[in-house]
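Consider the single chain below, provided in structure tokens and representing the form predicted on its own.
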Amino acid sequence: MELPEADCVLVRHGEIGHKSEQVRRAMEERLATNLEAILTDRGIDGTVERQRTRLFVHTDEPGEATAAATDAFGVVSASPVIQVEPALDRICESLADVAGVCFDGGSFAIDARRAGPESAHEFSSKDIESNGGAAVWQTLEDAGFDPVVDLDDPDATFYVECRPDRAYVFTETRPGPGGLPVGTQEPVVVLLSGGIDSPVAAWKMLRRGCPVVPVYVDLGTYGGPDHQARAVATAEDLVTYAPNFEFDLRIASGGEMVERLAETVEETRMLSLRRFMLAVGEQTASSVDAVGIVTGEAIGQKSSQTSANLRVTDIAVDYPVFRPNLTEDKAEITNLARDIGTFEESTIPTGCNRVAPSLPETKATLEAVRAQEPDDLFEQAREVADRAEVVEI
């Protein structure tokens, strides 16, 4: 139900509020300046105001700043509201105020929460429960419908949030992502190949706090314009969600090696091209004080992710490799990339399939992998990576 009257967004955390007194202050400072930036981006008007176990955007788009609200890390549900005064009468007025405009018909209910110390106010949530619901009972047989009350599964619900100084009515609770905010971990580097897993797995590191370093490398011929073009494009969607974070994508050129390992190496070859890009994405982690790798891999789901594989490839750093997708379906990373909207441009059609072999090894060892890798394998890893052009997203 639309809330015509709403003037202000209220913002819920989760995870956030089983920190310690300050971490949690820090996490929600920070939640609020990522927050503003995501409202300064989409050209939203708005002020954002933290109190404990919430944050609240004063505006006159509360449509809008709701949406953007449910896209910051962190966030586990917004809600557009009206603000009253917290006073049973008044928040009685209020709520059949708005039973009046936003209900259509069927059973309802209210649902009040109150919070602060008991001296606060001179009622319970109950109060606020069965009187409300009276009000809306009257304003409701007043236009001419028929009321009922359902506590279990109403048709339309009123809610309420009462807190020591204001209380908020609301008709809607809109999930966010939940996580932690972008900024309250350390960074980590995206190997972002632009296919559909790279970039849900970047999606899923911001959500748990770690500003995310992209790195792209580029395939050559093998790979060709559209193979980068889609890479700059979820990149540029991700950036959506973090854009008070530098978000520059590194082109790494890995053409030459792709061509030699496409010559030389047979079974093992999408392996050593794995531990290449590990390698590459190493010496960038090094340059940029990053603290890990991320991969979009899953166990099974190509030659090169077979568990004992991942274990061939992962030898190739030191630093550790995170892969958020690790145990995900296909269907599953899909359905997300589809919600955060990265999908489309991962679908971009490209020739990378060309590098893989026709028989791949998917019970490799490192011994035999070792064998038929080229022996500066690593070291032109870190060239290709110092050398790399920065894209500013």
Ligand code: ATP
Second form
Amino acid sequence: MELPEADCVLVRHGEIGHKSEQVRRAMEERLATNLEAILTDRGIDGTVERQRTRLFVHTDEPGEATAAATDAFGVVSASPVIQVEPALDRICESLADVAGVCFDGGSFAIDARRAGPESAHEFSSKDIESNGGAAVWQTLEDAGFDPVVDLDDPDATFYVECRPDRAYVFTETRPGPGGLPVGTQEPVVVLLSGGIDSPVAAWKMLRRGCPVVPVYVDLGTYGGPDHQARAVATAEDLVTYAPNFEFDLRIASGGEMVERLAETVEETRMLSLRRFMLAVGEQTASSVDAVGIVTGEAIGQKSSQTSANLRVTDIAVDYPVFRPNLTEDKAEITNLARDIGTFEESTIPTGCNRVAPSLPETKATLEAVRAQEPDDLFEQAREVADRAEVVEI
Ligand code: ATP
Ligand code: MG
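Okay, that one was the form predicted on its own. Can I see the form predicted in complex with the named molecule too?
In what comes next, the whole complex appears, and the chain from above leads the way.
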């Protein structure tokens, strides 16, 4: 049901409300700033108003603004709303108007809630529901419907949120991503291959408030321009969720090391390559003041990602390695990639060569990995990280 004459979007957040007063304020402010940035980035006119536990976007484009708000991390849901004076008769009138335009038969219900001190209104939420229900019923009957109230499973629900200084009438609530506003946590480096998994991992870290610094390791003859272009394209998708944060992609030259590993290391080749990449991530993290390294790995998804092998790769660095996809099935990660819009770029064919050996180790020991690994692996990693090319996103 599209709501006619909506001129505002009511934006709800969740976890922020459980924080201490001081933290809550700072996070609400951050959310408002991020929301303004998304609106501007998408060319949507709107001003953001902050109230306790809610944000409001005043706009002539409520549909577009609601879509933008439900992409902002920290937002639990958003509704296009009509604003009315917080008086019972005005609310009932508005409900009847909305029902007159939106209703197309079947049963209906009114769902009202009141916020603020008891003294703020001379009526209760139950009063809104019963008086509003009667007003809607009358309008629908006058319009030739045979209206039925069904509180359990209505075909249409008309919602009211009545606050001390204004009331809001609406017909839908669209879910947002939840999480925390980007910028309320310290940044992390993301090893972004441009495949399906790592853009999803980056999105999940953004969702918990961490700005991300993407790093792509160029695989030389094993990768190629299309492989790199995929990483750039997914970074461009991700920045739309946090356009006020820097997203420049660092490209480190890993081609030489990949070739050396392919020539000299057999079963544990991929583990040494991951260790190299983590070390590139660590060097980058220390240079940009990030606090951890993120990968798209999930337990057992590939031989390099068995629970035993993850230990051997983790040990390569002192920084924590965050793996937000750790316990997810590939299908779940793929579904999320589709939802967040990175799937298409992630699946562009790249024609790159296979680095993995035909019989990879699935239960490596650190000793076995070290025995085959080039002595200068970490030194090289630090060097290529320091020389990384920076691509503006
Ligand atoms: P993804 O896992 O991102 O879908 P993939 O399947 O090509 O890509 P994996 O072999 O599963 O890569 O690699 C595991 C993780 O290592 C990736 O999720 C990513 O975080 C990191 N990684 C792999 N290749 C690269 C690369 N060329 N540059 C940066 N990070 C990489
Ligand atoms: Mg993967």
